[in-house]
Structure formats: structure tokens, C-alpha cells
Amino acid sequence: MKQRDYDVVIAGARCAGATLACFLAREGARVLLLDKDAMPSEHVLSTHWIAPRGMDVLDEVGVGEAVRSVTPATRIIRGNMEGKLIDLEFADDLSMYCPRRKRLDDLLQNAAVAAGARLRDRTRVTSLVRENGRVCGLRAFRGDREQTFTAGLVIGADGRHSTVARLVEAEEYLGYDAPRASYWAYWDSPGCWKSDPAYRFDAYFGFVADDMRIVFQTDHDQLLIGCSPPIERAESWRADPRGALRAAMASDPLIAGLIRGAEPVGKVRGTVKERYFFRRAAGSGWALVGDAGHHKEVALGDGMTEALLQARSLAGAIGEGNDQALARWWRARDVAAVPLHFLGRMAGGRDGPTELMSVVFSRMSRRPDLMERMVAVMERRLSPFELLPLSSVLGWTVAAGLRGRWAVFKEIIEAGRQGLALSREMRARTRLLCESGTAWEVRQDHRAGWRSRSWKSAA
């Protein structure tokens, strides 16, 4: 076989693709990272927000001592559902943390290039190379030159919109348009931030009417203030999306205090046309990796997380050097992403809060152990839909009813239609799994898929 110019060529520099690189990179593959836009660069679309199990991928990649020394801690998420209110605490060593992206995507760039890969910004992929149906490489244009690079394997980490995964054609599924648009911005952390009992907390997310707001902490003192409208309305924030986001957050007595006075560093930044998929993410010499297969809610703030979690096991499948290892790995994305993704298409519905929302919400605030269950999904060690026991959400359900609350029983039958869908989605995606080969584990330790594997042979 014809010598390859890179075991591995990487089309997206950011969070997914530098983590790849950097993880084959260690291992001895030659490894080509493109991406079109000049690095470093801020991300238009992100919450920054990075879990636990996040932050040991980067740990294992060596930037995270380089975060935490920048990016404050989360360790208090206070939450408001209407008006109730209730703080989920984290440990000290599960912090969450929201680094700026412009800062983080650097990090991870350097330490894919000093791990051994090549990194080529202001590059754009414009078409794929096969031979006898397999992808071996693609073409790219850098300023009026195009150049090919050949491979034993391409990766997409290069977006919802990714070119790779049209390029190849890879086909969507459990698909479905937002129903919310996002604007967000930053303000410079005011002198009450902390100081003030009110905002004892570290993070913010809640429902007031329709609309969902989040505050957060990032680098250089500064917080992320954002809000989330339906659809419809957000359509009138076009012509004013500055004025638009201050009068939804000064309405927010939560918020209000957070920017009086103030006026935010830099412009609004919004998004109006999302779409949440599941993308196929492997075929013969390619897969697709963070938001290019996969792209869900972004009020669930789990993108980066997902994304570092995907790059660390994709990382274990190549190194097992077929395309059955691949297809392996993307049916277990699917059994992990799958719940996450139907509890963000609840939780980001367009109407705002259901009756049994605050019925629960109310509940969870007087009880601790269900609380620290919050904090174990949004710390990825239990499944969202294990979070409440049935008899309890039926009994709080009843009450509500004989309160007047009639429409938390129609609410429940949906919830319970939905928690069915979920389960045959749950055995479907297994099942398909367990026919992609032997039943196969995400791997936690990158490295156990490397150890027969020759990057000089393959080539």
C-alpha cells in the first residue's frame, strides 16, 4: 500500500479535535489538524461549561492546572423554578469550571503540537479522497492554494455544521429543530458578586415565565449573563439584541443587581437556527467526534464535556486499527448521549415550566438526598431519568391534584410517554451496540487500545 502523508488527519482545532490529536499524538500516530478559521479564535456557540469527568480529560491532556489557575470554581448552582429556589452543592474536588474558549482551545492546540501533531489554521476542507470506496484523505484550500493530504483515517470534530459529515454524507437521526434561540453576553463581575449575601452562589439557571437565564462565572472576572426565549419571540431581538437581553435580565431581581449600571464587554452574541441531532459517526476510513455526530440541548451545558469524553474514547478505537473498533464506539456514544439528549428536549421545551416541573422542583428543595442526586448527573454518575423514585413524583403528583392543580396530571401521562420512548430508544441503541461486534465498554484509559498497535506498519 502506498504510503499515507498522516496516520490521521483532523478536520476542527477546537476542544474535540485538539483533544484527539493530542491523545494519538502521545501515542506515536502522525497526526494533521486543520481548521479553517485563524487560531486561536473565539467560539461563537458555547457555554463554556466543562463537568467533572471534563476536567479529568484535561488533566490527563495536562491543561487543567492551566484552567483552574484563570477560571473560577462552580461550586454552587442555584437554581429558580418561578420564584422557589434551591442551591445544588458540589464538592470541592468535583468543581465544574467555565474557561473562555479562546483560552482553552489554545491550551489544548499547544499541547496537541508539543505531543507531536501538526497544526495548519485558515484551512478549509473542501472535498474528501477515496480509494475503492474507503476514505484515505481529503483536499483543503489555504488562502488560493489547495493542497491533499492522505490518511489512514479522517475525523470530523469540526462542528454541527460539519463538512466531513456532509462530505460523507452521514445521515441525522433523532433530529428536531430548537425551540428556544439564545443571546448572551459578557459584563465585567460587579463589586456586589460575592460580596453580597444575595449572590452567595456561583452559577445561575432559571425559569422565569417563558424564559430561561443563566449566569455563570468565566476567566478574568467576568460572568456570562444569557437568556433564552422561545422562538418566536426571539425573532424581535434581531433588531435590538442588546436592548432585548437587558430588559429580559433587569426583569430577573436575581439578575437585575448583576448588570445595573453596567454595560456588557463586547457585543450580544445569539443563535436563532439550531437543530439537535444524532449524526451516523462512523464509516469505512472516517468518523465524526464532539458536536459533528452529536449536537443537543444547550441549556443542558453538557457540549464541551461530551465532546472531551468522546475525543479520550475515540481514542482507544483507533488505536485498535479497524473500522469494527470505530462502529463499536459510536453505538456506545449513542447508549451514553441518548438519555442527556431526551432530558434536554424536556427540559428546553418552548412553553417554560410544566405544573409537574415545579411540583418537583418545590419537592427537591426540602429534600437534601434528592438534591445530591441532582449533583450526581450533572456530574455524569447517574442517569437523569434515575433521579426521582416513581412512588415519589406519583404522591407529589396526587397532592398537587387535590390542591387544584389539575394539569400536572396530564403532564405526568406525557412525562410517562416520553420516559417509554426513551426506553425503547435506550434498548434499540443497545441492541445495536451488542451487533456492532462484542459488547464493548467506553474505555477510561485511552491507552489500553494501543499497546499492539504499529502506526509505522499501518501507514
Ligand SMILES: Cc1cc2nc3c(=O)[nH]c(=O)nc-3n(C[C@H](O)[C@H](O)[C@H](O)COP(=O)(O)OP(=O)(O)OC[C@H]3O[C@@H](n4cnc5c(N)ncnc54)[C@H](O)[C@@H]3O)c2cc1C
Given for the second form:
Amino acid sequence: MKQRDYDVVIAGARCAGATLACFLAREGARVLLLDKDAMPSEHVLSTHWIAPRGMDVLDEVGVGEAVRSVTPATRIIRGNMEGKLIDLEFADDLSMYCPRRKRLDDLLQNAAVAAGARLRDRTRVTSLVRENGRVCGLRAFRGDREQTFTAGLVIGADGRHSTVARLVEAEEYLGYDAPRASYWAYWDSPGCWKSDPAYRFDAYFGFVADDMRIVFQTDHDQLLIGCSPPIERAESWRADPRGALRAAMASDPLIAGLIRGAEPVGKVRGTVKERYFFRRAAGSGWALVGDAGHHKEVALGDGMTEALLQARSLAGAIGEGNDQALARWWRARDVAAVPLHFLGRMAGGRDGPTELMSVVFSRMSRRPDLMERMVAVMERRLSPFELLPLSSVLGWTVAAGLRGRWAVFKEIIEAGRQGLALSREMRARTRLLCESGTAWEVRQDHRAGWRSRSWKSAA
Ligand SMILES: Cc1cc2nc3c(=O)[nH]c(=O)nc-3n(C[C@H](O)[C@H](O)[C@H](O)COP(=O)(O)OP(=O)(O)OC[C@H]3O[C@@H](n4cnc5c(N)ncnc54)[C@H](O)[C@@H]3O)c2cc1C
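Output the form predicted together with the named molecule next; the form predicted on its own has already been displayed.
Up next: the whole complex, starting with the chain shown before.
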């Protein structure tokens, strides 16, 4: 085989790309990491929530402690469903963290460089090099200067608008347009935060009218406060995001107390046109990791955790040194990620909160055992679709229906339809995984996700 410049060249140097580079370089691979942005820099279209399983990966890469030292732990999450409140509490060692992206991505890039990867920022990947149909490198511009880098493997870690995905024509599946826009800004933490008994929680997730609202603390002692209105109302937000965010937050008594008399620090940020999808994630000489291959409902706050977990597992598959291992990794990614994708579609839906959601929420708030299961879902120890016993949900539905909340009957049928669609999809994805030459076992594993799989070639 011809000598290549690198073993692996990665387009995109944030959660997915920098983490993958770190794992590979540690194993002795010659890795080049490229990004079109000047680094370190803020990721303007992302908030910051990292779940416990994502923190595990940050610990493995060696940056977990640095994240913990600059951002407070998020242990208690207050949920609000049309005025009904519940607090979900995480164990100390399973907290979430919300570091600003400039800091997080910089830590990951430094870890990759320390492990031996080469990082070149302000370098935009524009085309691929192919040999006998196999991808074997890429071309990139830094300023006016084009350069070609050859490699055994090209990775697209270049986000949801991935250039690499476009160039390899990676097909999309399970895609849909986001039903909501998202707007947010940062406020200095007010005096009442944490000192007033009304604010003795670390993060807030609320459904008020048809808006979703979030509050959490990030570094610089600031609160991120945001709102996701249905897409139909996004036009009015776009015209005056600052005014619209302020008005929405002032109508939520809990948040109003946090922003009274204060202005946001910096600009209001927002995104209107998102699309959620899976893409084929591996082919001859290439793979896609993170958002480049799978972008899910942002309300779940799980994209970075997903990218970090994928980077770790993809590094293992690359270590096997053949395209078949990459294909298996792609199929295993789908089996792991499809349930949350379905959950995101239901939870982030245009119509929420539905009657059924508020019935379930209200019942859960009185059942510590179910609250514990909810925490297990967020820790990825339990599939979201195993959260509630079917018999309980049916019982609550009938009880609510008999009290005149007729809408629950229609909603439970729709929920059942979604559940069947998910189980069909899971069977299909699992079959594809098995067909990719995998003898696989599913087991509970606290490190890798609610269901991790260990695979070996069937050969
Ligand atoms: C509104 C919003 C809120 C979100 N909130 C959260 C949250 O709270 N928690 C969470 O976990 N996730 C959240 N996410 C999702 C999260 O931002 C992504 O899942 C995550 O950033 C994916 O990481 P990545 O490394 O795959 O891609 P990215 O972080 O998007 O990084 C891709 C990199 O590729 C570079 N690049 C792109 N094209 C090229 C090219 N041609 N050449 C070279 N470089 C290129 C870009 O400059 C960028 O640096 C949110 C997303 C949105 C839209």
C-alpha cells in the first residue's frame, strides 16, 4: 500500500473530532485534525448540557476535572409541566455539567494535541481524494492556499451540515424538520439564585403554554435562559429575539424572578431551521461521527454526550483496521441511538404538553420509584421506552378519561403507534447489525450507555 501522509484525517475539531483524535493518537495513530474555525472559539449554535455518560468520556480523555473546576454540578433538575413541579435528583457522582463550548472544545483540542495529534485550524475541507473508488484523503483551503492530505481513513466530524457527508453522498434516514425554534441568552446569576428557597435547584426545564423553557448555570457564574417556541411563531421571534425572549420569560413566574431588572450579557442566540436525521455513517475509506452522522432533537440536550460516546466507540472500531468493523460500528450506533431519537420526536413535538404528558408527569411526581427510573433514563441505564410499566400508563389513562379528559384516549393510541414504530425500527436496525457480521450481546453497562454491546466478528 502507498505511504499516506496520515493514518486518519479528521474534518471538524470539536466534541466528536477532537475526542476521536485524542483516543486514536494515544494508540499511536498519526492523526491530522482540521477545522474551518479559528480555535479556540465559541460554538454559537449550541447550549452546554453534558450528561453523566458524557462526563465519563471527558474523564477518560483527561479533561473531566478541568470542566468540574469551572462549572458547578447540576444535580437537581426542576421540571414544570403547566405549573406542576417535580425535582429530579442525581447522585453526587452522576452530576451533569454545562461548560461553555469555547472552554470545553479548547480542552478537548489540547488533549488531542498532547496525545500526539496535529491540529490545523482555519482550514476548510472542500473535496476528497479517491483512488479506485476508495476515499484516501482530502483537500482543504487555509486562506487562498489549497493543500492535499492523504490518509488511510477520512472522518467527517464536521457537524450537521457536514461537507464530508455531502461529498460521500451519505444517504439520510429517519429525518424530519424541527417543529420548534430555539432562542437563548446569558444573564449574570442574580442574588436570589440558590439563596432564595424558590431557587434551590440547579437547572429548570418547563413546559408553559406551548413553549419549552430552560435555565441552567454555566461557567462565568452565568445562567443560560432559553425558550423553544413552535416553529410557526419563529417569524415573530426572528424580528425581535431580545424582546420576544424577555416577554416569554417574564410570563413564567419562576424565570421572571431571575431576570427582573437585568439585561442579558451579549447577544440573544437562536436557530430556526433545524433538521434531525441519521446518515449512513461508514463507507470505503470514510466514516462520519457526531452530528455529521446523526443529529437529534436539541431539547434532549444529548448531542455532545452522543458525540463523545460515538468518538470513543469509533476509535475502537478504527483500531480493528478494516471497513467491516466501521460498518458494524455504524449499525451499532443506530441500535443505541434510535430510542432517544424517537423520544426526542415525541418530547419535542409541536403540540406539547399533551393531556397524556401532564397525566404521566403528575403521577410520576407522586411516585419516588418512577422518579428514580427517570433518573436512570437520563443516566442511560434504562431505555426511555422502559421507563413506565404499560399497565400503569393504561390505568392512568382510563382514570383520566373517566374524569372527562377525553384527549388522553386519542393520545394513548398515538403513543402506542409510536411505540410499535420504534419496536419495528429496532428490530430492523438490530437485524442490520447482525448482518454486518456481528455476534453480539446486550448487557447493562454503566459506562457505555443504557445498552452497550460488545461485538466480535462472526468470522
Ligand atoms: C440550539 C442547540 C442547542 C443544543 N444544546 C445542546 C446541549 O445543551 N447539550 C448537548 O449535548 N448538545 C446540544 N446540542 C447539540 C450539540 O451542539 C451537537 O450535538 C454537538 O456540537 C456535536 O458535536 P460535533 O463535534 O459532532 O459537531 P460540532 O460541534 O458542530 O463541530 C463541528 C466542527 O466542524 C467544523 N467544520 C464544519 N465544516 C467544516 C469543513 N468543511 N472543514 C473543516 N471543518 C469544518 C466546524 O467549524 C465545527 O467546529 C445543541 C444543538 C443546538 C442546535
